[in-house]
Structures are given as structure tokens and as C-alpha cells.
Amino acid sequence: MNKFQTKINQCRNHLLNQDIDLGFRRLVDCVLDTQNLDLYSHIIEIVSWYDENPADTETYLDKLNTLITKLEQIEIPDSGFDQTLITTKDLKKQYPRSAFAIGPIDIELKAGEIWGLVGENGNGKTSLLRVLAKDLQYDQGEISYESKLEKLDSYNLRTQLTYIPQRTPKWYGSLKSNLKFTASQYGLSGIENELTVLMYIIRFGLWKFRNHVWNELSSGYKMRFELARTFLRKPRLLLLDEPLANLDVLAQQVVLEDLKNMSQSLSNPLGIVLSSQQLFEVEKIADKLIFLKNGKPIYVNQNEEKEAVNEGSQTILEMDLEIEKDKLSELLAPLSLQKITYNGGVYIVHIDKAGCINEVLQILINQQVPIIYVRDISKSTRRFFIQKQHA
């Protein structure tokens, strides 16, 4: 079974699970990466439907499954993964004035990938985006493109190496128009036009908002907005610099499960870094991540260590408990506790032994301890700050 078989049959089981916008914006992913207008007008014709007729659930999941069914008799080869779009040898940037320089940064980002950009304030995340970008010039090492990214111009270039920051520029005219304007500069007219703006609204979630301005739109929105731009322009790279910042616990999820799935689009696979503060968040959907520490990167291979066998190393839990520090350490010494500290009113606990949260758990269950929060973070970049903070 190809990616999209694989596709159209997870769509349908959501649906089946009730889990129905999950389905649906998978349902969009699928149709965008047929690109045939027809499809497209199907789709929009059951958005517009639905907005008139929110009541009427039964009806609207019998639309996409017909949908569905359509989508079933379409073949799309599986192409364009794992092709190396960007690589960087002993990338360096140097500031004047300043000992803090960024790198030296290895990278090889491919097609489908995701790159998480992790690190405290002022370490260099921005800069290091902007440079990938050919906004900022580097000082040592090489930056190398995929065969068809090298043989474009500067500027043909740049706009396949599409940098968002956090603070996007103001607009003025609808949202729509905007996109409009915007698939008009990139090759899209007439019907073709309509009906992809129209496809990337409703797949950001921007249907209702479509005529809205620039003041009319939160931050959140207006940060979809920019990613629903950019999609039109069929970037091969796509920087994101903190695109989280302005959304909150939900739309953070669903803005990362989104970009996870677009980047595996059947039309134009790409590659995607970001940057964010959300480690947690950031990590469920990165498969490599950079922890930049006073410019010098800590690389983490999250397919590598999710697959590893880590026997004899370490766990590391971060924990908010209702009991005294020598109370825990006595409960938790025949575990071959190493050490705990105090961090931000959590306890932050290493125990020479790995994956043993089962135990710790239990432990605190059997003596009735209050247990607010646990997380086991042996494996998330969030032990690299606790590191620095009680280096």
C-alpha cells in the first residue's frame, strides 16, 4: 500500500472514530495532493454546505465519504522523499564586537523532515534561520541546496527558502484577497486561483475569517494566515522562527500536526525547521532536534533514540510532589538513586537505571504521596536546560 492509500484509509478511520476535524484536515491534505480542481471544488462545496447546516453531523460525514470514495480510485506515487534539500558543513557565524558565534552546525534536511530548533533567549535560533534563509551571510563553512534549488537565481531562490518570523508584517485588504494576490504572483489565475486560495483557507482554518482584515484577526490567525501564504508559493524549505509564541495549548497541537502532515505532502514534500520555546510540544513531532547552547548545537536523533535500546543509562523525571526532599530521597534510594534537585518548584530526580518510571510511580502510590505532575524528560532536550541551571 502506497503513502496515499495509507492516507485516504486514515482519514476514513477517523471519521469512523468520531475524531472528525482531525479526519477532515487529513481529508484536505489528500485532496490537495491530487490537484485536480475538481476535487477541489468538492470539498469547497461541502465546507459551504456544512457552514449553513452546522447541526447536521450525519450528513456531513456521509459527503466525505463520498469524498473518500472518490479519492480511493486515484493513484499518486510515492516521489520526492528522502531527497536531501539543504546541507551544511561546519556552518559558523560570527558577530563583531562579540565572542558569541553560532556553530560550527551540521545539517542534512530532507524532504518530509521536520527539524525542531530548541535553546534558551540569545543563543542564536533566529540568526541560525535567517542564515539558512540567505538573510544573514555566514562567516565559515559551506551551505549547499538540492541540484534543482542550486540552478535557480538569488531571488527565485529565496522564495523557495521561505523564512516566517515571529512578528509578520501588516497587510491591509481582506484575507482572502491577500491570498489571492498572493497565488497570482506565483503562476495561479482565473479558476485555478479561486479554488486553491479557497483550498488553503478552509485547510488552515481560515473559512470563516476569509473576509476579515488585518486588526480582525488574533495573533494565532493571523500567524495561519501566514502559513496558508506560504503553502501557495510550494516552498521546498520552510523556517519558522517561534510560530507557536501566539496560540495557545490546543492550537499548538493542531498547528504541529499539521505542519507534520504538509510536509509529507504526495505534491510537494518539504522540509521544515522551527524554532519554539514549546519543547514538549515541539519534540512529539520533530524526527531531529538542535539544542543551541551559547551557539554551539547539541544535536538529539529522535528516531534513533525512540528506536535505541538505552540499557545502563539514565532516568531523568521531572516531578511537582507534595512531600519533603529527604522523604523522597529515602523512598526512591533502593532505586539506585543518583541524585535530586529543586528546579522551579519541581523536583527534577536522575536514577542510574532506565525507563524506570513504572516503579517510581508505584512507589509513590504505595505511600499515598500527592503526585500534581510527573514527566519523564530522559530523553527530552528540557534536560539540557536543567543542566545548565545546575552546571
Contents of the next structure:
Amino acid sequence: MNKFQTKINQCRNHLLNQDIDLGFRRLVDCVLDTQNLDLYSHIIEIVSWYDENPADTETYLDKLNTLITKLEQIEIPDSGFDQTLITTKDLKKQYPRSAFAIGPIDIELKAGEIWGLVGENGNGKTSLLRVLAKDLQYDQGEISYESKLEKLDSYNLRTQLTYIPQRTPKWYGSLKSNLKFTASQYGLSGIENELTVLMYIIRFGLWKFRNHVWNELSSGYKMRFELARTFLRKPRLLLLDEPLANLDVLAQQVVLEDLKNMSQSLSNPLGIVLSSQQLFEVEKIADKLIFLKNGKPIYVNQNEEKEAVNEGSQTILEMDLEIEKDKLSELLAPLSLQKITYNGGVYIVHIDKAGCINEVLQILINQQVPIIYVRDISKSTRRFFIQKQHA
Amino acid sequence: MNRIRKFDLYLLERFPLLWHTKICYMLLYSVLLSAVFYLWGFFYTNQYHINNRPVNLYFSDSYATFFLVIFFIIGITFWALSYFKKSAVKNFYPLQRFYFTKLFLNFILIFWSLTWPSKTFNWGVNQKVKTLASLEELQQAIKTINTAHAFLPESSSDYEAKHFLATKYPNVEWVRFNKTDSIWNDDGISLLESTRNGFRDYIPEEHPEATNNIEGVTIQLLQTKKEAMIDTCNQGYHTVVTKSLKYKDLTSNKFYDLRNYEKELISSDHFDFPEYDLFQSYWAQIHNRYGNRYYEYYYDDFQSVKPEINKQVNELLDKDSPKAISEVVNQYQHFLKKYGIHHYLEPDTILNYLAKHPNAISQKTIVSVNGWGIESKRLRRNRFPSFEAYQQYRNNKDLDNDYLPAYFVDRDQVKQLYRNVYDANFPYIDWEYLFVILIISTALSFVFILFSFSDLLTLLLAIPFGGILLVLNILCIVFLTSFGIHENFDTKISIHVILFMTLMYGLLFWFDQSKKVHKRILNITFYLCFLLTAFLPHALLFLIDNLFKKDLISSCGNEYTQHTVFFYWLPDPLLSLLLPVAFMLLFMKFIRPVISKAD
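Switch from the form predicted alone to the form predicted in complex with its partner chain and print that structure.
Every component of the complex follows; first up is the chain already shown.
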């Protein structure tokens, strides 16, 4: 079973489980994978119909299932994945009149992969993204792109390396006209332009806002618009600077999920590098993470769950408890407690024993300590965001 | 509204550049504005304006210029706001082939189209002129006008015998005493006489036998011939006196005689429009090869001899029919009334007076050329029992200002009417105006192209940088040209300019290749080089001409410079426009690499 068939099965299952929104989004992804204008029209008709008949869910589901049946007859091979899009070797960026430098950075980003870029403010995340986007000059090292991109001149290369800054500029006119303009610049004309734009409008949940202007959209929808515009460009490499900033929790989850799915597009598998302060959310979708500390990288491979930096067999827990530090130390002492730090309102507990979160919880429950939350951050980059304890 | 939306969508989906530049809407705006200005021109024009002001001044007279500037600014402001809200370049969207060339041409067309109303205004004016004044009717009236004026005496000099003699004997020179009749008047006449040793100046005093006395006027009538100059270095002709003539042998007319009249108020070939093709019309205006008439056609007809009008007047007099003469003058008066020409005439009174007093043509003006003080004229005239009494009183007075001529025809209005009808019926392409407009449109387009891919701050910073470089260049040129011989002035300047341009292009290349140079410096250099490119072709032509021109001495000892063909190209407006545009379009190939360079 190839990826396309797996995606279709997921759609069907989501719909069967009455998870209609999720199933629908997956279905739109599948239709986009086909790049078939007839199927585009079909799904647009369904959305239009549902827009007018929101209460008739049963018919809606029938229509979606009919479309799934159609999709099942189409075969799309898995191709383009695992192709290296960008490789950097000993990449360094030095700032003039400053001792601060980024790097050396070594990245090998493949199509379909998502890399998360985390780190405290002022540690060079945005600069690194801009360097990768060819927006900022680097001083040492090498950047090489996939062979197709390598052949392009600098301008055309930048049309394929899409960088979305944290603060996206204001745009004018209706949401749809802006997307249509982008599409037509990328050579989509006539009916293809209209259908493709509507597909991305549907995909990013902008159907009801398609005729709205910038002022009428919330931050979340503005970000969705930016993503729709970006995916219309069919970029090979997408570089996002803090896309989750200014988004509510729900919007963050939707955006991250969209990114994950879109990176797996069969028609245009792309590589994504995104910077964020939302560590746990990013960790959920990223294949690899780079933690930048004073410009120096620490690499974390999420897939292999193997740390590049050897930290030993430790358990690091982040805990929000209603208990004094001394008392907590006393309670956890039997578990080879290494240290407890009070960090940003929560305790960070280091224990010289792997995978002992259950034992810790057991002790806390037994002692009837009020628990707000406990999180194992042993493999999370969260562990790098721990303030040094001063005497 | 729905159709507009559909059209807009069509453009957006298929022609994003046209949609982005909003050229269709701007052209529509220009066309609508042009239509409004056409109507404005049409309704502004009336008979009074036609008789008093050249048609090409109505645009400014009616404050249309002012309104066009306002509409231009409004149009450009809204358009610019709309255009700069989106940018394919700044977003790094793929650009179609020759994107900047197309953008540039779009801009030029937009700016140029906004000047169309000035043309359509004139079309409206021309149409109204054609409606109010028929070309055929005016053409037919020329003969009447010119003949009638013979019987509406304005100046005694119009009736001098020399006019008649000039029509009959083109080679007879007329020499007479000056106004005070004290010395021979040689103004404007350079006559020679043959001697054994060659030629010498003809001095009238030395030839008393040639002097004629006619009705108290002393003149010499000299038959002449043209002889080519012997000196090949001073080519031309001498006018050589061959013999003296007697007045009575040439004509029986009196010295001041109606029969001498040959003046044309309106030239009989006034409406003969020269047939030029586009190239000829361009050449005629720009290089003036076809004389002035084409674009500034009006010239004073007094300079040339008009035998035709003299013949017409004499024919009328030969008929000896006062009725026929009266008919002509009355027809003229009818024409004046019809076209609202300012006049005051009593044809029968004037003709009766002339018949009774043939010498009146040599006395005080009867019909003046304008209507100044018309009311005071009437008041004074009414104090006398008859025109005859009034005129006799005037003839005995020295100060004409107190008692002005009783009648008048505003001849300037007649001329203006004819000139305007000519202009309205035979409009021509005003190449000079067209080039000025296109050059301004190109310059504005250049600025807008810069704004299309630049940020405002960097662009503004380029202005002081450019200013500093300009001052440095001027200082350099002053320093360079302060030494050495004057003849090298142009060569030094041209070499300096080309060296400076080469230096700038070199810097641009270096900055583009370097990783260390700040992007803003690169951009500023790029803008300045872009501007310099507009001047590059002319600088090159100027340099080539200076390097290859030769200073020579002719066989007659005159120094002259033999220039290359490029020297003659330099001032040509067509090339002055096309070459910079072509070079700028070529330079636009560098926009994409420069803007996509990392900071």
C-alpha cells in the first residue's frame, strides 16, 4: 500500500468515525495530490453545496464517500521523497561589530521532512532561516540545493525558497484576488487558476473568508492565508519564522497539522524549516530539531529518538506542584535525585535513572501532593531552556 | 458592474501584469477624460475666440491645462496607490519573459495616455472651428477680401507706384530720397555698377540723368541684372545696374494710384497645405528642411509681389463700374458681419468719397486696422455734417490721434480667422510636443520602475549620493579643462564622462560579486548606474565623435570641423528618446540578479 492509498484509507476511517473535519482535510489533500481539475471541481461543488445545506450532514458524507471512491481508482506513485533539498556544511554567519556568530550549522533537509528550529530569543533563529532562504549573506561554509534548484539563477531560486517572516506584511484587496494574483504569477491561468485557488482556500479553511480583506481576518486566518499563498507557489523549501506566534492554542494545532500534511504532499513534497517557541507542539510534528544556544546548534533527531548530544541515562521532569522545594527534594531523594531547579514557576527535576516518571508520580500521589502537571522532558528541547541557578 | 468584474477576473487570470498595472482602467480613464476635454474644447470655442486667439492657445486660455494637471495627479495618485499595493518582484514571484520591459512600456503608455486630453481638446476646438467657419467659403472669400481692401485705404504706401512696377518689371530697382527728401535712401539696397576695373558701388548722386521727378517725389528707376561673384570663396550674386529708366516709359499710373495696389491681406495660396508623409513632416519640423510654413506657416505676405491682386483691382477699375466695386466691398462687409469681425464701414460713403477725391489714398487713413476708441471716433465723426467734411478736417490736422479714422476693419481678426481655419483643417503632428511628452513619460516610468523593486529609504538615499557624485564630476571637469588648449574641451569632457561611467559600472560589478558590501550600497550604486545608462549612448556617441572628428582648413582658408555621422545623430529627438530607452531596457536585465542578492 503506497502513501496515496494510505491517505485515502485514513480519510475513509476519519469519516466513518464521524471525524468529519479531519477526514475532509485529508480528502482535500488527496485531491490536491491528484492535480486533477475535474476532481478539484467536484470537491468545490461539494463545499458549495454544504455551505448552503450545513444541516444535511448525511448527504454531505455520501458526497464525500463518492469522491473517495473516485480517488481509489487513481494511482499516484510515491516519488520525490527522501530527495535532499538543501545541505549546509559548516555554515557560519558572523555579525559585523559583534562577537555573536551563528554556526557551524550542518543541515541535510529532505523532501517531506520538517525541521524545527528552537532557541531563546536573540540566538539566531531568524538569521539562520534568512540565510537558508538566500535572504542573508553567510560568511563561511557551503549551502547546496537540489540539482533542479541549483541550476536556477538567484532570482528564480528565491521563487522556490519561500520564506515567511514572523510579521507578514499587510496585503490589499480580497483574500481570493491576492491568491489568484499569486497563482497567475506562477503560471496558473484561466480555469486552472480559479480551481486551484479555491482548492487552497478550502484546504486552509478560508472558504467563508474568501472575499474578506486583511482587516477583517484574525491573526490565525492571516497565517492560514499566508500558508495558502505559499503552497500555491509550490515551493520546494518552506522557511517559516515563528508561524505560531499570535495564534491561539487551537489555531497552532491546526497550522502545525496542516504543515505536517502538506509536507507529505505527493504532488509537491517539500521540506519545511520552522522556528518556534512552542517547543512541545513543534516537537510533535518535526522530524528533526535544532536548538540554537548562543548561535551554536544542538541537533535532536526526533525520528530516531536519539540525541546528538550525549546526556547519559537521565530522566528530566518538568513539574508544577504545590509543594516546597525542600519537601520535594526529600520525597524524591530515594530515586537518585541529581538536582531540582526552580525554573519559570515550575520545578525541573533531574534524576539519574532512565524512564522513572511513573515512580515519581507514584511517590507524589502517595504523599498526596497536589499535582498541576508533570511532563517528561528528557528528550525534549525544553531541557535546554533551563536557567542557570545562581548562588 | 458584473461585466467589469468578469473582465477584471479575465485579466487577473490570464494577464497578471496588465491586471497589476491597471493599464486598461487607466486607458479608460484617459479616454473618458479625453472625451470630456474634447467637449470642453468644442464648447469653449466660439467665433470671438476664433477671431482673436490662435487655436493652440485655447487649451491654456480655458484653464484646461490646470484641470488636466489636477486630473493627471489624481489619476496617477490613485493608480500608484493601487499598483504599489502589490508587487510580484518584492514577493519573489516568477516573472514572465521581458517582465520589466513590459512593465516599463506599460508605464510609458499610462503616462502618455494621460496627456491625450490636451490633444482631444484641440480636436474639439478644430471641430468647432470647422463648424463655425467653412473652409470653402473662406477660400472663395479671399479674392473679395483682398480686392475690397484696395478700396478701403489704410496707408498711402500701399498705393505707391513701386508696387505696380514691381509686378510688371521684376528687375527694376526703385531708389528714392529718404522720408525727409534730403539724401538718397540706400537702406537695404546694395547696387553695383560696372567699371573698367570691375564693379563699384552705385551712388545715385553721381547719376543725375537717371533722376525722375514725379508729382514732387524724386526717384531713380534702375534696370538691374544679377551677376555671380567671381570669388569662389564668397559665393553669391551682385545686383548690377545696367541702365536707368524713365518713369513715364514704364507706366502711366500716378505716383499714388489705386491701380498700383497689389497687397494681399490673405494670401491666395493660404489654404495650400503641403503634402508631407510622416518622415517628411518629422524632418520638416525637427530639421527645418521644408521651411517654416509647415509648423509656423504664417508669414507676412507684404514681402512678395502679388500681380494677381493688382490685376483684379485694375480689372474692376477698367470696367469703370462703381456698382461692381460697391458690390465687392459690400460682399466683404457681409463676410465681416457673418464672421463677427470687428468693423465699422459705410461702403457707399467711402467709395463715393474716393471717387470724388482720387488723391484721398495719399492722404489720411480712411479705414484703420483696428477699432480702438470706436466710441470717441463716432462722437467726433458725428460732430461733422458729413464724412467728407470730417475727412477734410482730418487732412488739415497734424495730430491724427485726436481725430482717428472714421472707419475700421480689424484686419488682425481677419488674419486670425484664416489662420485658425487653416490650423483646424490641416492639423499636423507636433513632433516636438510629442517627444517632450514621451521623454517626460519615460522619465516618470523610470522613477516608477525604480519604486517597483526598491525600498523607499534606499531610493531616497541615492539622491544625495548622486548629488555628491555630480558635484565631484563638475569639479573634476572644471579642473581638467583649466589646463591645456581650448580645442580639447569636448574631448576631455567626453573622456571624463565615459571614464566615470566605466568606474560606476565597475563598482556595481564589484559590489555585486562581493559578500562584504552592504546590500544598500549595492542598491544605491545600481540606481545610479541605471540612471547613467540613460545617458550612456549619447556619451558614447559624443566620445566617438570627439575622437574621430577632424579640424580642417578649406581651400578658402576657413577653419571647419569634419564631424562623424554620430555628431548629427546627437541632437535628433527620435534618437534622443530611443537610444536611452533601448539602453535602459537592456540594463533592466540586471534588476533580477541585484534584487535577489542576499543582504
